[in-house]
Amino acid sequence: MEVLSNDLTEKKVFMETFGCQSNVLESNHVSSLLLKNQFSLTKQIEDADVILFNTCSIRQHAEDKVFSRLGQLADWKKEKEGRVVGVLGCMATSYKEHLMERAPHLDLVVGPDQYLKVPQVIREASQTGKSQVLADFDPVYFPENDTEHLSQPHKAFIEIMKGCDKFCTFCVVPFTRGREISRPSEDIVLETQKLAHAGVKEVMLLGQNVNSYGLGLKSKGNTITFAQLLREVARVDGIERVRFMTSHPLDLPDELIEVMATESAVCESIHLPVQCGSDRILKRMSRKYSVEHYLERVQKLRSSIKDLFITTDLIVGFPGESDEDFQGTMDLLDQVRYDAVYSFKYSPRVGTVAARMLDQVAEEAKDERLARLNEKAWKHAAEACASRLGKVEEVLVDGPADKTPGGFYGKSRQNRTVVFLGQGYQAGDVVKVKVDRHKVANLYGIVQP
C-alpha cells in the first residue's frame, strides 16, 4: 500500500466504533492504515486532532447517538485549524450526503468499501479544508487484519462475505453493505494462516449469513460450500478455536453440523437468530422459515453437538404483532432456553417493507413486552450457567479482570466469560479453571493444575 508523504505524526485518531464484529473489524482495519501513514492513534477524544464513528444503521438507537455525538463536535471543530470529524460504515451508505446536511461540519463520509481512501481525504480534509463522501461498493475489497498491529494478539476476525440477498423486511443490510458477495478461499485460509504465524489462537468468520458462502465462487470447478471452509480454516496450523456468525436458520445445512460435530477446533457455539417466535410475524418480516423449522434445526444441533452455547435475536414489537403474537415468542423461549439473547424493540429503518406497515405497535406496548422477554431469557441464561458449576472449563485468556482484583479473565469454548484469581497470565494463555460460582451470566473459578 502506498504510504502518504505528508508528515501527520502529530495528527492524533480518536475512534468510536458502533454495531457488530464487522465494524470492529473494519475499524481495526482503519487504525492500522493509519498507523502506516504516519498517524497516531489516541483513546481520549480531548487529546484528537482527528475524531472518527464506524456506525451501525440496523436500529434507531444507534444512528442517535451518532448523530448526538456530531452535534457535539460542532463547536470543537471550530476551536482550532485542521481539525477532521468523520463518519465511516454502514450510515455512510444509508445516508452519504444527506450526512453533511444534517451535519456540515462533517469532513468526510465514507462506507465500509472505501476504507483504503480514509488516511488520504483525512489529510485533504486537514490542510484544505476539503470535504468529501466515498459511499460507493468495491465487490472486491474485503478488508484484511494487519499482523503487525493486531488489537488482540490471539483472536482476529476474519470477514468471509458481505452483503445479504434475504431482504428481511426489517433489515437494511442489503442497501448498507449490498449484496452477498464471497470473498474466495484462497484468500482466507492464506490470512488465517499469517495469524496463526503471528500468534493468533482463535478466528472468527464473519458474513451477514454464512451459510451462503461460497455462491458465485468457483474452486476447481465446484462451488465451496461454507462446511467446507469452516473444516479448512479449522485444521490451520496453530489456529486452537474457530468461531462463526450469523448463520442464518433458514438455510442452516445438516453439512455444517456435522463438521461442527466432527472438527476439534471448531467450537461448541453458534448464534442463531429466529427474531420472533410466531409464524405470521416470521412471514411478514419475510424470514422463509417457521417455528418449526427453527426447533427442528436446534434440535439437531443440539443432539450433534455436547453442551452446545446458542445464542439469538428477538424483535418485539414489529408491525402488527398482537399479544399472541409475543406469547409465542415467549413460549420459544421456554421450548429452547438459550444460553443468552440479545433482544430489541422494532426499529422502522427507511427505505425498509416494514417502516411502510400501517399497523406499527406503541411505544409503551414494545416496552413492557421487552421487559417481560428479558426477565425471562436472564433466568434461563442465569439457569445455563448454574449448570456449570463443578465443571472445568478451557479458558483462552483476554486479559486482566477489570473488576476483579487480582483476577483475570478469558473465554470458554462455548463462548462463556470465565474470571479466575492467579499471576502472570498473558493474553493467550489457555488454562483450565474449575467454576465454583456465577453471576448470571459469568462463572468464577479456581486454575487447575
Ligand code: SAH
Given for the second form:
Amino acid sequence: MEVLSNDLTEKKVFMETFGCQSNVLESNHVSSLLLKNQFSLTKQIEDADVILFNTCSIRQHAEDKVFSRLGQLADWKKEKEGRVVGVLGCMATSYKEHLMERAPHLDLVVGPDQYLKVPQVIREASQTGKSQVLADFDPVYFPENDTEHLSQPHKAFIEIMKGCDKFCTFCVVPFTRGREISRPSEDIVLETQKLAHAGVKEVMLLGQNVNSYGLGLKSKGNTITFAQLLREVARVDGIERVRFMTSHPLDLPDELIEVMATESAVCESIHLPVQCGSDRILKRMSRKYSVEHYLERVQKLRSSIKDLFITTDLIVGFPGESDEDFQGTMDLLDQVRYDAVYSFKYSPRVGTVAARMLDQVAEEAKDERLARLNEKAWKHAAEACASRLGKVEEVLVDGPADKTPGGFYGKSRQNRTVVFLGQGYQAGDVVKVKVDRHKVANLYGIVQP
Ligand code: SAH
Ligand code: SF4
Ligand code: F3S
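Can you give me the structure for the form predicted together with this ligand, which would complement the form predicted alone we have just seen?
What follows is the whole complex; the chain from before opens it.
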C-alpha cells in the first residue's frame, strides 16, 4: 500500500457535476478554490486521488445515479491510502450525515454554502481519515468567478440570488437550498465588470426565480428590481450578451419585458417554465398562475421582442393528472409552439406536499404521456428551427465542432447551436453565419464576409 509522504503531495481531483446551472457555476467555483490550494484537476477518473460528486436531488433518477457511483467507489477507496470521496451540492443538504449510512466510505459531505472549506476538509480527510459533514446555510456567502481560472474564456454564469421561497408542491429546492436571498446589486455589477475586463463577452444571471430578486431577504447591501439589475449588467462595457434564468411566470413584470426589448445586449431568449397546461393541476402544484395568465405573458413577450426564443419545463404525471388535464398541456404546446421543451416525469420527493398526495399516477401513464408530449415538442422545435433558414445569425464561437471536421460551433443570440466551416476561429469570436440547413434543433450555415 502506498503512503502519502507529506502534506505537499499534489492531489488530483476528479469532479462530476449533476443538476442545474447553479451546480455548474459552483463546480467551477470549487475547482478554482482547489487550484488556488495546490490541488490539480483531472478529467480522467482513473488518475484521481480525490473524487467529488456535485449532486442534484430534483428527481429520484438524479440521486440514484450518485448512489450507484458512490457504491462503485468502495473498493477504489481501499486500494490506496489517502484517497478521498466527497459529495457536494443538493444531496449534501438533503441527506447530510445520513449519506454516510448509505456509503460508509464517504469522507466528506459539503453543502453549497460551505464550499470555501472544501480544500481544507479534503486535506484533513486524506491525512487523518476524518470524515466531515458541513451542510449549514450561510446567508452572506455567494460564490464568485475567479478570473484567473475561468472554465470558459468568453462566457460565465453569475449567481444573483439563492434559495427559493415559492414551495411549489413537487419541488425539493426550497429544502436543499434554503430561504431565498438576494445578492447585493453592487457585487453583481462589480463581478460583471471584472469578467468583462478578463475578456468575457456573455454572462448568464442565475437564480431559482430571478423575478423575485430584491424582494424578501437580502444578504447585505443594496438590491434593486431584477429588471433594473439586468439593465445595469447589460450596460457594462465589453459585455455583448446577457441571459438570465429562471423566470417564474407568476411575477414576470412588464418592466422586465421593457428592458429585454430595449437593451441591445439582452438576448432574445427566455426560459419560462409552465409545468403543465391544466388550471386544476397548476393549483395543486401551487404555481399560483393560470394558463390564461401564462398565455397573456407569452403574448406580451412575443409582441414586444422580435424573434423571441421561448423554452419551458413541463412535468407529466403530477398526482391527480387526468387524461383531460394532460390534453390541456398538449393544447398549450400547440398554442405556444416552444423553441425547446424540457420535459420530466413527476418524481415524488420526500418532505414535499405532492409526495403525500394519494392519487399518484401510474408509471405507464407517465411514460405514455411523456412520449406523446415529446413528439409534439420536437416537431415544434424543428419547425421553429426551419424558420431560421436563409437568415443570418450572429454566432458567439464556443470552439471546434466535434462531429464536423473543419467545423466550428457557437450559439446564436437566441441560444441555438450553429455549426459552420472555417479556419482559425477562437472561443469568443463573433461571426455572422447564413443558415442553409438544420438538423433537428441545430443550425448549419456559411460564414458571411
Ligand atoms: N426554479 C425553477 C425550477 C427549478 S427545477 C422554476 O420554478 O422554474 C427545474 C425543473 O425541474 C422544474 O421546472 C420542474 O419542471 C422540474 N422538477 C422539479 N421538481 C420535480 C419533480 N419532483 N419531479 C419531476 N420534475 C421536477
Ligand atoms: Fe422549485 Fe418552484 Fe422554487 Fe422553482 S419556484 S425552485 S419549481 S419551488
Ligand atoms: Fe438539482 Fe439542486 Fe439544482 S436539486 S436542480 S442541483 S438547485
